[in-house]
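In the form predicted on its own, a lone chain appears below as structure tokens.
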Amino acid sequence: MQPVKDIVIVGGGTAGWLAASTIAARHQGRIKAGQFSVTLVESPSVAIIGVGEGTWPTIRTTLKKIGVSETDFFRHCDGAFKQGGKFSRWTTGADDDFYYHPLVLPQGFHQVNLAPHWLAANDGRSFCDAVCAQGVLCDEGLAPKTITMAEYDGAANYSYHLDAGKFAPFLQSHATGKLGVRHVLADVIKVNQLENGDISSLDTAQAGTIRGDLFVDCTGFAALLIGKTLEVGFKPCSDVLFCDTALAVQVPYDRPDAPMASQTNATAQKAGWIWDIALPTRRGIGHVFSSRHMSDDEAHSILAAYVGPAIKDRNVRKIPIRSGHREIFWKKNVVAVGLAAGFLEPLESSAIVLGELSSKLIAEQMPANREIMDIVAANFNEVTSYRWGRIIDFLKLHYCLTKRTDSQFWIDNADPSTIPERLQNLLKVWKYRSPWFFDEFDRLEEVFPAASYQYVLYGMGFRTEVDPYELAVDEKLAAQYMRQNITSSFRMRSELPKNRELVDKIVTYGLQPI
């Protein structure tokens, strides 16, 4: 049987280096014994796209597992804390219309579902504030931990905002310096295949022929191996998610010590939304919109009005978005990760987390030999297809619950014909039963768990009918957790530092190593 021991990753952006680091870290023993190799081939003439400045909390586990110091991450990637998303003007479009999708679970989530109790109380508090402290922490610009907490520990769950242009080189340095990943700077000029369709090797302009047993396609939108060579089709979802263009700009702060938000701000517009991500040295701002509903010029005007005078002389980059994914993600001995696998608009920061989860699955399910690879590939395709489908559902949820009718974009988004059937069915169920962690979300690694659906549903005014007789079963327990949340919110507000203050301290003094 032909063993799988030489892994070749093509493409050196965030996805490529995350895949290389994750696979190499998982198979360190075999690499050190000379029984396994990870090679990353990167074109010296193709610039990385640098997609993704927002992450999901999984990134902490990923960085920890590959052996990265959290202090080094902050020092080298212009990192900042992210505690969720603030969605403004998505429901009614009014100035006071907003809700949070925080990163913590509601209090006691695994013991009691607080949603029906909050619905029954109807006391004017937002769902987020009633069940967790994180919305308040975001309102006050607080960090999720203190300088005395160890790396990757936190008082509240968190992820990061980062500079994508610095993150990939940071991972490259770690992968080549500490994990034994071989880095080859070369342009692929020919892909060589066996009679059965497997890829056997790559001919490169600068480094000769590079052979491998398993190839990971991280070539971005080019999809050199999975698309151009193996001809795996692309499955668009533009009939569900309409946004297909982004205008992005980097904006400096007025002063070095300006407050730094600890959440991604997503403000709905006439035909899309504007992201606003705070890094220590600048803000990353972008207008995502549907070109079927708005021209580039109008989109630019809206972006300029949001940014203000600071947009003058700034470079506004236009980024096309082709929403969708590959029909399958692993074919023959090629598996696609990152943009080669697909892309969705950046709402909820799904790009990097999908790359993380795919890399983790490849590393953990690495086939021992070619004979069993097709079985592993079938499982990978089933899991990954499920994840893409659920993310599309979740993103659509933000649009289809709107009550806005001020533009055709929002009217079209609420049209049932544009809502996936699974999501339509869940919305029908949720009219009578609030989503909870073990109802419709039974996978071990749901990208967006039932709690995420609760925050969006009830943040946007969705109502679930509540039977008062059913509440009696766990009424006392629910009240206990509601009170516990008030106490916890008060304590955390008094103990946690400002987001910028903590990031500055970490860069200067460092966190306690694990």
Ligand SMILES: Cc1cc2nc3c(=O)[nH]c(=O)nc-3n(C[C@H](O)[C@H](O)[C@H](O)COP(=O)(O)OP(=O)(O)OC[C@H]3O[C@@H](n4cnc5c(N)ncnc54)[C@H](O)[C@@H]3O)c2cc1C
Second form
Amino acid sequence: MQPVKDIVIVGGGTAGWLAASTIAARHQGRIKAGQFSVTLVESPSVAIIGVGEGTWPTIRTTLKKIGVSETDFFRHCDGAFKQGGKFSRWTTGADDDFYYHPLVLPQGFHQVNLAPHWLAANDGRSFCDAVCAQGVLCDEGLAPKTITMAEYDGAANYSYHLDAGKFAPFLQSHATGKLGVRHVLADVIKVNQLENGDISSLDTAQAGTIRGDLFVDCTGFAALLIGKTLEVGFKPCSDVLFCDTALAVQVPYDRPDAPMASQTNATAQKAGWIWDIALPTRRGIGHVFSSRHMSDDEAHSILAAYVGPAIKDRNVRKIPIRSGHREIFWKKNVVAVGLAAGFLEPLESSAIVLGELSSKLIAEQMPANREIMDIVAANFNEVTSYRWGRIIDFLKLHYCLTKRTDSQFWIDNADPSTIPERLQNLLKVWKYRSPWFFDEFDRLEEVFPAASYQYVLYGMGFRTEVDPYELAVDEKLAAQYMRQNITSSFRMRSELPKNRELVDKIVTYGLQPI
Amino acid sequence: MTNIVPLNNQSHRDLRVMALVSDERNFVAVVAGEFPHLAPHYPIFFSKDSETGAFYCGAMLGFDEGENLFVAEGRNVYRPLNLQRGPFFVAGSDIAIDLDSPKVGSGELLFDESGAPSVYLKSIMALFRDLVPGMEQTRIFIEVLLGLKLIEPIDINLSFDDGTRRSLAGLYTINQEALRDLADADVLMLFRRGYLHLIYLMISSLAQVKFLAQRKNTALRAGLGLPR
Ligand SMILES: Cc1cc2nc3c(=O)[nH]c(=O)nc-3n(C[C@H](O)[C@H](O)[C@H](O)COP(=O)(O)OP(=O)(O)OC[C@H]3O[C@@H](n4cnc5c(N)ncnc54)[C@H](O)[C@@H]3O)c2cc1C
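Having seen the form predicted on its own, the form predicted in complex with the ligand:
Every chain and every other molecule in the complex is listed next, the one we just looked at coming first.
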């Protein structure tokens, strides 16, 4: 039986280095014993995409697992805390229309579903504020922890905003310095295959031939191995998610100590939305829109109006997005991670997290030999297809619940023919029963748990009918958790520092490992 | 409020300071060199500076904010340098004093007639000769322990005879499991640097938590009119 022991990753963007680090960290013992190797080949001339600055809380576990210090991360990646998304103008389009999708679960989520109780109370408080503290923390620009909390610990759940241009090199130096990953700077010019279609080796322009047992395609939109070589088809989903173009720009602050938002701001526009991500040194802002509904010029002027005069002399980058994913992700001895596997759109920062989950699955289920690889691949494909499906549903949820009719983009988004059937059915069910944790989302690692659906549904004014007889069952428990939320919101507000203040302190003093 | 000024024998010639008054605080920063004197009386922990998050070593004096269960002891029990130093600070190589401290007013003179430092001030100067380098030595000690993952959080939960409970947070101690698992070379290194001794002093000092609680209970019972 042919053992799988030499792993070759092609591509040195965020996806490539996360995959390399995750696999190498998981198989350190074998690497140290000289029985396993991880090599990352990266073109010296093809730049990484360099956008993708919002992450999901999984990133903390990922970084911890690969042995990165959180302090180093903040110092080298221009990192800041992210505690969720603030969605403005998605429902009615009015000035005061907004809701939060925070990263914490509602209080007592594993004991009681607070949603029906909040619905029944109907007391004008937002769902988010009734069930958790994080909306308030975001309103006040607070950090999710204090300087005395250990690395990766938090008072509230969090992820990061980061500089994508710095993150990949940061991971690179960790992976090569600490984890024994081999880094080869070379263009892959020819892919050599065996008779059965497996890839045997790569010919490079600068570094000769590189052989391997398993190849991870992280070549971004090029999809060199999974697409060009193995010809796995691409499944577009532009009939569901319409955004296909992004205009991205980096905007400096007026002053170095300007407040720094602790959430990603996502503000809906006429034919798309604008992301606004706060890093310590600048904001990353981008307008994602549907070119079928809007011209580049109009999109540009909407972005300019959002940014204000600061957009002058700034380089606005246009990035086309082909929304969709591969039909399968692991074929023969090639598995795709990152943009090579697919991309939907930047909403809810779902790309890097999927790359993390895929890398973890590969690392955990690393086939011992070629003979069992197809079985592992089939499982990987099943899980990964499920995940893409759920992400598509979840992103579409943000659009299809809109009540906006001010442009064709929003009208089309609410058209049932553009809503995946599974989501349509769930929306019907949720009219009578709100999503909860051991519900439809039964996978061990859901990208977006039922709580996320609750925040978006009730944030956007969705109503679930509540049955007073059912409410009575856990009324006391619910009241107790709601009260607990008021106390804990109050406590956190008084104890937590501002986002910028804490990030500055971390850069100066560092966080302790415990 | 504080009003910290450099000390000089002109303007502070007649200043008097209460030498034996201890602060009303329940935790005080200590240096490694004090451990042998502290361990028979006080529990020694690691804690974190609320401003910088940096670890430091401290002796526990009481359980509640401002509670020093050793005030009545005077000289009977070793007093941590940071309590002995009273209202004095170091500013570079000079000694400074907080003129607003309640300890300033009556007590020991700082200078004699000729303007030379009094015996008391000399003892303070000597104290800083231990304290200042001691802080740096303690920092390095902590750094080495962190590097070996020898520090872990500890939860302390106590209930007292008046029915109240205390949960003390933010304290850390030696991770004894990690200590047992150390590689031989690391053990030898710790021994040669004198750190192994400090580590065991910290571990043994944990027994003082019980005695401290007894002190508090005795006081509580007296307050409640209960028999000791
Ligand atoms: C507008 C926009 C906004 C986004 N926002 C977010 C967000 O907020 N959150 C989030 O999670 N994700 C976001 N993403 C997605 C995110 O940017 C990507 O998932 C992430 O950067 C990973 O990219 P990658 O590593 O797959 O590809 P890339 O960064 O494109 O890297 C490709 C690598 O392949 C190499 N390569 C290509 N061809 C060859 C060859 N022939 N030989 C050798 N090497 C080769 C290149 O040199 C490069 O190193 C966004 C994407 C876009 C387009």
